[in-house]
Structures are given as structure tokens and as C-alpha cells.
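Just the one chain here, the form predicted alone, laid out as C-alpha cells.
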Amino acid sequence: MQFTAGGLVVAGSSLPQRLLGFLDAVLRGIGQVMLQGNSYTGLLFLAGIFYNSVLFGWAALLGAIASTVTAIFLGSDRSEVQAGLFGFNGALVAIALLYFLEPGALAWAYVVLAAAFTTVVMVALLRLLGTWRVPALTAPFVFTTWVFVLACARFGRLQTTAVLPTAGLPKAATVEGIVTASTVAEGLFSGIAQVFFQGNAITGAIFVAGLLVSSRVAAGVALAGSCAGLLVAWGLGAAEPAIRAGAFGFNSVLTAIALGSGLFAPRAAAAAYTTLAVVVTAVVFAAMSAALEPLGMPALTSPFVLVTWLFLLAGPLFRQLRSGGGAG
């Protein structure tokens, strides 16, 4: 057994070892929701959502287990596996059905169901994104809590929450609320703590930690993706409740993360792109929400899914954006 950077390695086929592979294994799934794969940071951000919500850091970790033991048993590919990419997908459907459904045993078995078909949600995206080198990144998670959600409306033994958004004709915003200092402080933690539906400054706090154990660039565009929404936000009227809460700003974390890591050439026209891809996310996610309040969903990662998807596909073919590229 030896440490790396990332946490645990783990060689030998004993019992103990293989079990602190599978940990290892689980705790990078959890890291792999902000695209980090070290499980020094999953267990931090394990740490955060426990600070907020016992329910949650159960369903977080359950959720992780779930759908990296689906991998396993059906045989996936094991340095993928290792990585935790089929971990952080499940992770996030556990948190948001328990967050949208009431908890009980019936639930936590439909949590588990759920995580498990992420993992084969994730495999078919690999294989369909794959041609165009274009990463599943949270897909699967926003397909099966949308599916698993909906279903509710046909199982009477599952109810929902109050928290879930009532479905109803989209209606003209008007500005609530001052947003004063406060709002802005509470809402740039918030924004990065809503990665895990986690309304907790002092959690987003824990996560911020949590990056920078992996990497210092992922907890410094983490901030400022989470600043972006919510200058988005609040210079388009958002209402400062949702500001506060970090509504606007945690697909804009995400975004940033997966876009501002390095993928494109280190010039003006690549923190450009990025900055524009952030901001538009914000935009991106009032739109969906919009879009989906007619059937009483939430709009989740998907705008962070969209707007990634389309930067990358469109980036190789920006000449400033390539390695070979002129003068930024």
C-alpha cells in the first residue's frame, strides 16, 4: 500500500487491502462531482455535507457505494473505476432524491436502485460521447433524478417534499430583496456548497478546502465561478433569497472547474472563453429553470452539462484556443 497525491494505492489481493482500494475508489467518486479525483478531497466534501445534514452524508456516501459496486460487478473497466468516475453521479442522485422525496426504507431502496442505473447511464454516455472526446461529466445524474422524480407522480408510497418545485406556468420576476454585503459573502460559499444541494456557507467553505488539497487553480476558479453567477444574478434581478442561497452560482462552480483547469492553451483568449462560458451558465440555468417549471422539476447540473458540452465541442475549432494558435 502506498500514498500518491490523489490518496490511496492500494496493491495486494488480501481482504484489507482490497477494501481500502474500494474506499479509495469510493471517496474519489465523491471528489470526481467537482471533476477531482482524490479521495483527500472526497473525504472533506464527505466531511462538508455531513456538517450540514447527517441525511445527506449517508445518501452521499450510500449513493457512491451503490454505483462503484454496479461498476464492479458488471465488470467495468477498473482503472475507471479506481478513479471514481462511476461514484460521483450516484453520490448526487442519493442526495437529490432524498432531498425531493420523504425518507423512509422505500426510499432509501429507490435511492439505491437509482444509483445503480447511473452507473449504466454512464457507461452508455462514455461510449456515445466518445467520438467526439466529450465527457458524460453529470449527465447521468441529472437523467435519473428527472426520470426517478418524475416516477413519483405514479408510486403512491413515495412522497415527495415541500422543497420540490411546484409545477405551474412560468411567471414574471420582479426584484425582491436588498442584497447587501452578507448576501454576497453567504452567497459565494453557498454557491459552491449548492454542488451537493448543500445550503451551507460553512460547508461551501469545507468544499473550498476540499479543492485545494487537490488543486489550488480548481479552488480559485471554483470562487470565481461562484462569484460570477451571482453577479449574474444579482445585476439581472435575481431575488436575493435565491442570491443568497447560491442558486445562480453553483452550475457557474462547475462550469468554471471543468472549463478553467487547463483544457485550452494559457492565453487571454482561453480565460476569455471560459469567463464567457461561466457567465452564460447563469443565464443558462434561469432559462431551464423556466423551462421545467411546467412539469415541476428542478433544472440541477443540466446547465452546467449544456454549457460545457457546447464550449468544448466548439473550442478545438477557435484557432486562439489551440496550443498552435497566434498570439493571445
The other form holds:
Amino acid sequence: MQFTAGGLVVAGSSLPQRLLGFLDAVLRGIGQVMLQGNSYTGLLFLAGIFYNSVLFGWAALLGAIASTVTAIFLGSDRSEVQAGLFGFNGALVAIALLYFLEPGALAWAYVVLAAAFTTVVMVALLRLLGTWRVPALTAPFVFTTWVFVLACARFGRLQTTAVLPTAGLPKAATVEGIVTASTVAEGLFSGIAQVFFQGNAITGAIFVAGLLVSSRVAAGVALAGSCAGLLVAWGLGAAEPAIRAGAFGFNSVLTAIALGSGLFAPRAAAAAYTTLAVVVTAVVFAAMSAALEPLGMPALTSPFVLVTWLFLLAGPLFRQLRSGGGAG
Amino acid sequence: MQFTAGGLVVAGSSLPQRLLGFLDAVLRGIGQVMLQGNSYTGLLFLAGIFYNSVLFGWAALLGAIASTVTAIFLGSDRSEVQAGLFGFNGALVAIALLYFLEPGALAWAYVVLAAAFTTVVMVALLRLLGTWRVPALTAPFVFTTWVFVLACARFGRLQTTAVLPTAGLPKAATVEGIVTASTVAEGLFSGIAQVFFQGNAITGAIFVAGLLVSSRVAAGVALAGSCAGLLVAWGLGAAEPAIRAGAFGFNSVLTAIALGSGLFAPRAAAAAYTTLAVVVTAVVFAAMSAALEPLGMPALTSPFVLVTWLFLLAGPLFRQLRSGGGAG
Amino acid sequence: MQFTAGGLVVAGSSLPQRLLGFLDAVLRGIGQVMLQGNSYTGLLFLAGIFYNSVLFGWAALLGAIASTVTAIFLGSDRSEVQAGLFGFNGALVAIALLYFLEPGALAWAYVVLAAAFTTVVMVALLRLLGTWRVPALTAPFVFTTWVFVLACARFGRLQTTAVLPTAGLPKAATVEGIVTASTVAEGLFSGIAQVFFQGNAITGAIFVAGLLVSSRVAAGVALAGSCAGLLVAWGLGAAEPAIRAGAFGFNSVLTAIALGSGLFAPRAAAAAYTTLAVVVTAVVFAAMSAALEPLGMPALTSPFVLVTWLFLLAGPLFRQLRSGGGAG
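With the form predicted alone in hand, show me what the form predicted in complex with a further copy of the same chain looks like.
After this comes the whole thing, all chains and molecules, with the earlier chain placed first.
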């Protein structure tokens, strides 16, 4: 066993060593929610969630464990398991389902089933999207959450909570809805906390600390992404409570991390490209939240997934985004 | 001309021989609704439909003929035509449209148009999904039926029947909705009959006989799939009339046949994988039926298609599902 | 600099030459809305739009410029830029947004953002669909317009106009809705005008002139497509005002141009195949307009995109559509 940047590498195979290796994979999985395969980052993310809610802390841990165990049981690639690739969708789906469903023994069993299913969706998308070398991102979480929450409409023993209707997203710029410095300050960090469904600025600050452990660039672009989402929403007249809660921020945070952490050549065109993606993500969030309103479903991170897929697909065909591309 | 397992092989090219070969392709097409390229199976399926409804019997035959003729006319691969690959979506779309539309000369012409269109969708999906060696399943039927039923909202001469609103799927576990032994017995066979839109347990039993002719394994997993869908719905508190009608069963039946008929290595992981797929299919059915409620559209076999695609895509990447994979 | 069929080829690189080359690419982009990479066609299309509405004329020009400039700035393939591949989605999205949004400085900025985004979607689809050698068609326009109009539901500073609910598409064949010769004559040309959102038969006639400049076959099949869409709608009992306005025509026009301009071998099967596609396009338009009604969104050219993708995907696998295929 040796320590490396970002976590443990377990060489031996005694039971304690294997348990430590498993714990490392689970924590990296929680870190992968913001694309960081780093178990210390995952630990800080978990701390941030527990700070806001003990229920969601346990949910994240259980979800990451269930989806990772499924991957191991079915014989997934070991290096992918160890990098946390099968933990992040399970963690997110578990928080989301316990956010929308009344807790209970059946609800927890339902969460485990959903988390296990995310692993199959993840592997299916790895194969499908591998054709274009595009990652699955949080698409398995989005798809699984929509399915398992919608299904409750037919199942009398699984009750949805009152929070389900997309509260806080009215179209309004009323007198009481004036954006102030406190809106901006709170919205900036809440936007980062909302990546894990946590509407708490302190939790957002702990998440930034978690990103800093892994990559200073990632922490910087995450804050810039949250800020950009907030400014777009403010400029176009979104409702103040939604801005304060970070509703327009979390998808832009993820797009910023995915595209802005050194993927493209450091050039004006690449900066403009990433900015366009982050701004459009906030617009797509507004659109998805409106499109799903008749079903009472939240947009989750679908705007991040859609926009990042498009910009990753298109990227290689734009000469100005490649190293040395200016000469072409 | 020679007889082979599952039907005729027509070597000659006289008119009666060609007609017999065509009839064989049409019957295999009806068998392919449950993934059995066997004309005796198709004949028994047709008998089961006629037993419940003469109208739907003729619809199935007409639809399978129209889509098969389209494939022959456009010059599809002959071995694929002969295997019934272009019949099953036409048969299903014809039954579905005559289930949802008031009958009449225009409705029958509309059915023929829709059945012909399923052949184009089928070939398009064969080419698209061939990239990952994944079959089209009943996706052409689902897409075509949704399109042709939805379109009636704009066409004054095509009236939809009163059955269209997804009746029988309320969220309930009321006093009168207690699941009894008769619910289970009826639901088990109705779940198989519903693959062809037939809510009739005797028809379901005839379908099982049809499967037995082709494959004892297929008949067994079909019953197990219907049972699993029923148990999931019962356990999560679905409404008794929906369980009795087999509404939660038919998609699980198809998923069970597609994944459980010897595709994976005979090992615990493969059994768990197929069981997960069958259980998730029932959840996805509940979700799709809720998602389509604002449009008044039924889920059809979309849950089977979605879940089976995901599990087929992911399958090859799981070591424990491959022969000899345990050693890897 | 030399003149070629369909526009300019600019060899030099002085500023006036580059500006002329850019203008040529923008006009070809407007021509590409009907799949004609011809700047004279684009000029006539622009004239037809200005004839009906000065606002939409400027919108089309601005949109085509914004999306083309984005492609140049990011370093797209020069021959693709010059052929107008990055102009047509921008032109359409600009007209659509100014059709659905109250005008204003913020709305125009929003239009530029949307037009720039269409270029990224276009390149992403070029890469995705290139796997099967299928073109992107107007999918970037459809996706971007849906997103940017839906998003306004959350943005207080962007107001949608009253036209948004899909007016004129009731299910009706009432007394006042009798189809007459004037309905047919007006609907025929309006169906072509509606490709650019212009409900004006004279504009439609100018568009036909634009097509004639580029290709007599394209002009002929465009008229035939508009006629076919109109006849399907009439035959199935669509509302007279919708038929007169060309609502059922414009998607069939585009499908007819895409599939009927010499793509397949000149044979009965190919004619039947294209006819099936054009007829189904009118049905899919009815379906999409009904499916999007709960969201208040229009179908735009999504029926053309969906149907043409399916028929292009399937085409190569049908022997009777290939040259010399009859012998196979």
C-alpha cells in the first residue's frame, strides 16, 4: 500500500487493505461528482454534506457504496472502479431520491436499487459515447432519478415530499425580489453547494476547499462558473430567491469545471468557447426547468450534461481550440 | 422446399411456393414480437389474438403483411425478411392503432401507412444501432404508434376511442384494491397477453404454448418475468386493477425473454443482472406511464426497449457476464 | 476572384475581397435553409422575407452573420464555412426568436447568443452523425429555438409574444372551415414561405424563384412536397386555416427537397420511398404539434429532421434505391 496524490493505491490484498482500497474508491466516487478523482476531495465533499444534513451525508455514502459494489460484483474494469467512476452517480441518485421521497425502509431499498441501476446506465453510456470519446458525465444520475421519482406516481407505498414542484423558480422581478450584495454572495457559494442538492453557502465553501485540495484551477473555474450562471440569471430577470438559492449556478459550475480545467489550448478562442458554454448552460437550465414543469420534475444536472456533450463533441473540429491551431 | 425447425425454407420459386414462403415470413414476424423467429409460434400467437378478438387478429395479420411487403418492395436483405424481422412492428402497430382509433376505411388505410413506415424505422435503427451490435427491438412500433396516435389530435376524420387515457393506472391501495390469489393468477397470464394488447388470461396461456413450441427456456423466463413485474408492482403498492390486467407485466416479460434466454454465461452474476433488468423494467413502466399522462399516450413497450438497450450495451463490458469471465 | 455557379470564389485576400467572400458565405447560408448552397438563391430568399417583413429580413441577415462569424472565429473548416453550412441555422433561429419574443435590445443580444450557439450544435452534430454519413439538417435551429424560447419562462426581462400558443391548429372540419380552391392555391405557396416562418403566398412564390435559380428539380419537388402535405392534411380532416397558412406544408417541402433531388436511383421504388417520406412528414408534423402543445412550443422543422434522418439512415440498406439495385 502506498500513498499517492489524490488517495491510496493498495497493493496488498489482506482484508483491511482491500477495505481501505474500497473506501478510497468510494470517496473518489464522491469527488468525481465534480470530476475530481481524489479521495481527500471526496472526504471534504462528504463533510460539507454532513454539515448541512446528516440524512444526505449517509445517503451519499450509501449510494456511492451501492453503485460501486454493483460494479465490482459484475466485474467492471478495476482501474475505473478505483478511480471512482461508479460512485458519483450512485451518490447523487441517493441524495436526490431522499430529497424527493418520504424516508422509510422501502424508500432506502428503492435507493439501493436505483444506485445499482446507475452503474448499468454508466457502463452502457461508456460504451455508447466511447465511439466519440465523450464521457457519460452525470447522465446516469439524471436518467435514473427522473425514472425512479416519476414511477412513484404509480406506487402507493412511495410518497413524494412537498418540495417536488420546482419551487423558487417563478418568473418574477418584483419589488421584494431585488438582487442585493447578499444575494450575490450567498448565491455564489450556494450554486456550488447545489451540485449535491445542498442549499447552504457554508457547505458550498467547504466544497470549494475540497476542490482546492485537488486542483486550484478547478476551484477557480467552479467559482467563476457559479458567478457566470448567477449573472446571466440576474441580467435576464430571473427571480431573486432562485438566484440566492444557487439554482442557476450549479450546472454552470459543472460545465466550467469540465471544459475550463485545461482541456483546450490556453488561447482567447478557448476562453470564449468555455464562456459561451457556461452562459448557455444557464439558459438551458431555465429551459429544462420550464419543459419539465408539467411533469413536476426538476432539471437536475441535465443542462450541464447536454451542453458539455455538445461542446466536447464539437471541440476537436474547431482549429482554434487545438494547440498550435492558430497556424492552421 | 424443405421443413426446418421453426418453419419452412422455400427453395423453389413457383407462385405457390413463393406464397408459402411469404406466409412463413409473416408468421415468423408475428412470432418475433416475443423474439421467436418461428412460424408455428407465430401461428399460435395469432390464434391467441383471434381467441380474444377477431378484429385484432385481422389487424395483426394485415400489419405484418404490410410491413413485410414494404421490406420486399424496397429490396431488404432476403434472409432478414424471411426471419420475420420486418413483420413484428407492423403487427403491433396495427393492433395498437385499431385499439386507439375508431375503425373505418380511413383508419385501415392509416394502419397500412403506419405499418409500411415501421419498416423504414426498423432499417434505420438496424443501421444506427448496428454500430454497437444492439437490436432495434420494438422501438419502431413504439415510435410509429406514438406519432400516428398523437397526430389524430389534428385530424378531424380520425377519432380516438375513449380507452386512450391511461385508465386503470391510478395511484391507489384502497380497500377494494386488495391483491388476492385471483389477481396474481390472472395478472400472471394477462401480463403475457398484454404484449399484444390483449387483456385476457386465456390468450396469455395460448401465448405461453406458442413460446413452448419455440423454446422451453423462453416460455419459462416469460412467466418468471411476468411474475417479477407483478411482484414489484404489488410490493410498491400499485393499484390492484392494473396488476390484475397485467399492465406491469408485459414489459418485464419481454426484457426477461431478451436477456434471460441464454445470452449471458450461466452464473450468479448473470442471473442477478437479468433480475435487476426485469425489476427496473417495471419501475420504468411506472415512470413512462406517468411521464406520458399529460399527452394521454400509453407507455407501450418503451420500458422494455429502453432497459434492454441499456443492459445489452453494458453487458459486454462486465467480466462476470462473459463465459470464463470469473477467472479474469 | 472568380464567379462560379452558385456564387463567388474569392481567391485574393484584400479586405474588400474578404468582405465579398464573407457576404457570399452568408447568402449561401440563407440558401442552405432549403439545402441550396447558392448565394443568388439566398439573395432571393432574403428578398422574399423582406417583402413580407423588414424585421424578419434583418433578423435572417443578422442570424446568418452571427453564426458564420462564430464558425470563422473558432476555426471551422473553410470550405464548409464558404458553402454556407454555418449560416442557415443562425438565420432561422433569429427569425424564430424575433417571432416569439417581444423585440428590444436584450432580445437582439439574446438572438446573437442563440445564433452563435447554433454553430456549436451544428459542429457537434456533424461529428456525431458523420458516423453514419447523415447531415445535421436544421436540427441545430430546432434545438436552439426550443431552448431559448422555453427559457424565457424563467426570465422576467424576455417576454414572449401572444402568437406562441400554436394558434390555427385546432382539430376541426367545421362549416366555416371548408377547403376551397383559394385554400389550395394559397396553402401551396404559403407552405413554401413557412420554411422561413413567413405566412405569405407571394413570399412563397419568390422562394420558388430562388430555388429555380439553383435547381429546377429542387423547385419542382418543393412544390410537389407542399402539395402533398396539403393533400394529406385535407384528406385527414385538418382545420382549413392551418391548411391555408401552409402549416402542414413546410416540413414536407424540406423532406421532398432533401430526398427527392436526385439522391436515389430514378426508379419506381425511389419515387414511392420519397412519397412515403413526404406523406409521413405531414403526419409527424401533426404529432409533434400535439406533443408540444402542453409546453406551448411549436414543432418548427423537427418533423422534417426526424423523418429525413430515418429515411437517409435506412436508404443505403434498401437494394431498390441503389443504382443497378434491381439486378441484386
